[in-house]
Every structure is written in C-alpha cells, then in structure tokens.
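In the form predicted alone, a lone chain appears below as structure tokens.
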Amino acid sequence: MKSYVLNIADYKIRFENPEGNIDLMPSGRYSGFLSATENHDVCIRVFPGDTELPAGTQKVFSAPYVEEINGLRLKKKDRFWSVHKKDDTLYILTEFPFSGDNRTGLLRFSLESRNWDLFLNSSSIRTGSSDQVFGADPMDYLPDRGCRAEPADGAVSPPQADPMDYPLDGLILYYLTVIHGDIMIHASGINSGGKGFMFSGVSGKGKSTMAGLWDRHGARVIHDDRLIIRKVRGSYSMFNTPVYRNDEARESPLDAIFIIEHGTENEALRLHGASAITSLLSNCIQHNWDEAVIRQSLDAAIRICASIPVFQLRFRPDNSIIAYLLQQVKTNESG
C-alpha cells in the first residue's frame, strides 16, 4: 500500500510514502485497526534513506535492550533506541532487535507538528516476494499476514516495510499520548456488566492473572498488559494497543483503577490525593528527559485521579476476588 490509516486508541495515524518507492505493509497485529477515514491526527511520511543523526543534535534519553525473564530484567545490549533533540525537533534513532540483521530507523518529529518523517535504512526494506517482510516480532512472525497483498504471477514485489515495527510502535503511541495529554500504562483492563476496571502493576504483580480470572467469569478483556487512558466524549476510557497477532480495537469506560499485588486475602484500600497520583504514575510509561513532558504526565494523572477512584489492592488469585471487587465498587458508589 502507498498509504493507510490506523485507528489506535482513537488516534488516527496516517502512514504514506510520498515518493511511491516503498510498499507500506502493516503486520497482522494491525489488521483490526485499519481505518477507512481520510482524517488523521498525525501523518508519518516514510522514506528510504540515511538514518544518521544530523550534526548538532543532543542525546536526551537512551534505552538499552532489556528482556524480562522470570521477573528479572536482563540487559541484552546497550544500543536499542534513543531520543535526540535539536532546537524544537526530536529524533528517535532505533534498532529493531527481532529483525536478525542491522536494520535501523530514524523518526523525525516535533511535539508541535502533526507531520512526522520516518527514514528507514536499506536493510529495513525487503525486496522480492519473501514471506518474511519487515515488521517481524516475537508475537507476529508467521508468514500469513492478514494485510498483505500478493503480487501477480511473474511480477516483482516492490520494496516492503512496516513503519510500526517494534519498538517504533510503542514510541509513536507514547508521543501521541504526550501531545494529547493522555497516558500509556502497564495495566490490564476488563469490562464487566458495563463497568470498566483497570489493574496496574509491574511485571509479576498479577495483571495477566487478573485478566484471566475475569475472562473466565465472562467479562470482556480490553488488554492484559498495556493500555492507553484518554478522555473521550466527556469521560475517561481505556483502550488496548496492538501487541498480539490479529488483535482488534477494544475500548471501555473506566470506572475504577486498582494498583495490584498478590496477597493472602482480598483487601482494597482507597487512595486519595498524592498517594493516588504517585501510585498511578509509577506504572505509566514515561520518558523523563523534559520538564514539560513530565509536567504533562503529572497533569494527566491529577485529572484522572480527580475523576476515577484509585485503590491499592492485594488479592488472592482465585475467583473470590471477582465477588469482592464487585461489592467494593458497589459500596464505593453508594458511599
């Protein structure tokens, strides 16, 4: 495709190749997020080209490549992605750890602009009709790609690229939350009987466990790992982000936030003021290199905690937590 629009968390993200020399090919996990709208919140123009940083840029943030195994964070390599700044322009220089080669990308953008540029080096663009197109990651490596069009017999496929390959997907979404005053957070979320509950915590605290319990109870799971919280149509909602193959867009009103950890008994404690705000922020995805960006995250957390009740929750990983929480929310509403 020469262009397409993804609708993720109600952000309309348009990708286009103005020069017509790349076939933009979203991987299978985005097939449920493709949109026919012509409107967009940001347009990302994709080019083949040099991914060297221009002279005069200053590195403001750097992330090593870390894998988490059994709750332990292990650094695999120092270079992964980094944020650089020159005047009002930001540059994200990234490698693609699941590509198996030396692919790099350079995203050039401004928090004040809705037109961004993405440059992919020649190794990041596949030619021919190979089943393995740019954009592979551990959760999306099968050759059957839902969005992919096969060339006619005898035709040569144009160069192909997925502009939302990991880690660009999360980085693009994070800076969209910054621009719009929203937050991205490590959390699972469910909707039960029209009520939306979010369960946030670091790895190992029970996000996926909680999602599984509610799923077996018949609730709708919005996501089990990463959510975006936005105020839309006058109230707060939580949205999933594409992580798994053949994900589909999900949204739910947000009625209660639980900061979770495993316990021997079910026990919820309502948090107020600074305790609620800092507990929420502690699990938000943040790049703390700029005072204005930090302030936006803080302001977003303050607004959310002023509208949505926040609880510290210790829970038993069994069905007893479901009845307990439903009763807690009912008591909170009546009180």
The other form holds:
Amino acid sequence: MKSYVLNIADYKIRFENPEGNIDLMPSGRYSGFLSATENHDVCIRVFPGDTELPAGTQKVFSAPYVEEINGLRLKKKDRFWSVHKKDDTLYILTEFPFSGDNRTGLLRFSLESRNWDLFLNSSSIRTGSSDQVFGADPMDYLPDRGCRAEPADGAVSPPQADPMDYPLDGLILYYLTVIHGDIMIHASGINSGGKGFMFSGVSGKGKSTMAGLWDRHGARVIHDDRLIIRKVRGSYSMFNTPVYRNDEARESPLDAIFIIEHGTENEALRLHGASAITSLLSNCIQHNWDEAVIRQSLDAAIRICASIPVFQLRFRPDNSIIAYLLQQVKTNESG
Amino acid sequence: MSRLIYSHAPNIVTRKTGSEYVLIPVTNNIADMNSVYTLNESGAFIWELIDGKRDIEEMIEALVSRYDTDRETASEDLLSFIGKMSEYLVIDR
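Pass me the form predicted together with its partner chain as well; I've looked at the form predicted alone already.
Shown next: the complete complex, the earlier chain at its head.
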C-alpha cells in the first residue's frame, strides 16, 4: 500500500509514502484497525533513507532495552530509543530489536504539527512477497519462526516497510496522547453489563489475572496490558491498542479506576485528591523530559480523577473479587 | 543556626489540588519516569514556605504558629522534610 489510515483509540493516523518507492505494510496486529476514513489527526510520511540525527540536536530522554522475564527486568543494552530536540523539532531515534539487527528509524515531529516524517534505514526496508496483505509481526522474526516476509516463489514486488514496528507504535501513540491531553496507561480494562472498570498497576500487580477472571465471568475484555483513556463524545472511554495478533479495536465507557495489587482479602479504598492523581499518574506512560509535556499528563490525570472514582484495591485472585467489586460500585453509586 | 534559605529546584513541576500538592520531577531517563509525589496538607504548607526568601528560622516560627507545636518538634519536622525533598530544593547561600 502507498498509504493507509489506522484508527487507534479514535486517533486517525495516516501513513503515506510520497515518493512511491516502498510499499507500506502494517503488521497483522493492525489489521483490525485499518480505517476507510479520509480524515486524519496526524499524517506520517515515510521515506527510506538516512536515520542520522541532524547536527545540533540535544538528547532529552532515553530508554535502554529492557526485557522482563517472570517479573525480573533485565537490561539487555543501553541503546534502544531516545528523544532528541532541536528548537521546536523533536526526533525519536530507535532501533527495532524484535525485527532484526541494524534496523533503525528516525521520526521527525513536533507537538504543534500534524505532519510528521519517518525515515527508515535500508535494513528496515525488506523485499516482500506480492500476495501479502499484511507484513510480519515482531514475533514472527524470532529465530525459531523464521521471517514471513521473504519473497515467495520468486515473486517480485516493491520493497516494504512497517512504519509502526515496535517500539514506534507505542511512541507514536504516546505523543498523540500528549498532544490531545489524554493518557496511556499500564492497565487492563473490562466491560461487564455496560460498566467499564480499569485495573492499573505495573508488571506483576495482577492486570492480566484480573482480566482473565472477568473474561471467564463473561465480561468483555478491552485489553489486558495497555489502554488509552480519552474523553470522547462527552465522557471518558478506554481503548485498546494493537499489541497482539488478531487484536481488534475495542472501546468501553470508563466508570471506575482500580489501582491494584495482590492481597489475601478483597479490600477497596477510595482515593481522593492528590493521592488519586498520583496513583493514576504513577502507572501512566510518561516521558517527563519537558515541563509542558508533564503538565499535559498531569492536567489529563486531574481531569480524569475529577470525573471517575479511583480506588486502591487489594484483591484475592479468584472469583470472589468479581462479586466484591460489583457490590462496591453499587454501594458507591447509591452513596 | 546559619541563615539557610531554600528555593524549589527548577526541575520539578508542581500542581496544587485542594490543600495538597502533586510533584513531578523533570527527568531525562525512562527509569525515573514514574516518580510522582504527593505532599499532604502539612507538607504543602512547608513547600509553600520554601520561597527563596524565608530562612530556616523563619520557617520554624511559621510552623510553630500554624500547628501550635513547640520549636523542637517544628524544627525536626522541617529538617526531616528538607532532607527527604533535598533533591528538589536548592540552597541560596
């Protein structure tokens, strides 16, 4: 494809290759997020080319490559992705560790502009088979699976690239939340009987466990790991983001926020004021290198906490938590 | 006690909500990105006393007056607060 639009969390993200020299090939996890809309909130122009930072840029934020295994965070290497600034122009320089070695991308953008440019180095551009609709997911590149994007039966087609390869997907979405005054958060979310509950906590606190319990109870799981919270059509909603193959776009109203941790009993404590805001923000994805960016996230959390009740929740990882929470919410509504 | 005057460090964003504060440090590394702090009402009172003008003695006086406490307790509380928040304070000598 020379261009397409993804609708993720109600952000319309258009990708195009103005030079017509590569096919843009979103991976399979984006298949449920393709949109036919002509409108867009941001247009990302994709170019094969140099990913060197321009002279005079200043590094303002960086992330090492960390792998999490059974709750243990292991730093694999210092260099992963970093944010750089020159005047009002921002640059994200990243590697694509899931897709292969020596693959780099440079996103040039600003918080004011809705036209961004993405440069992908030659290693990030691959020769593809002509009959594919979607490119490979990052997991497809693991050694024991081989790489699905090799040419098939000698077919010749233009070079291909996925402009939302990990970690650019999360980075692009994060800066869209900053621009729009929304938040992206480590959380699972479910909808049960029309009520939307969000369960937030860092790794190991029980997000997936909670989503699984509600799933077996018949609730609709919005996502088990990462959500975007936005005010749309006058009220707050939680949205999933594409993480797993076959993800589809999901949305639910947000009625209660729970900051969770495992416990021996079920116990919810309503948080108010600064405690609620801090608890929510602590689990948000934040790049706090700039005061304006921080204020955007902080103000978003303040607005959300003014509308949605926030609870600290210790829970037993069994079915008892479901009845407990439904009763809590009922009591909260009547009180 | 020497005349020590503290100011808020420039690398922190604060927002008052009710009688409390939320504090978020500016950072350049993702490892520190979830450092978000709350100051309760008494912490917020001390935070507001730190204005780059009052010295330690004047702040102790303000605490004694506000909380009807003795000088020793007020001094301990103030120095404990400053110790905990030292990363986000600068001293003007």
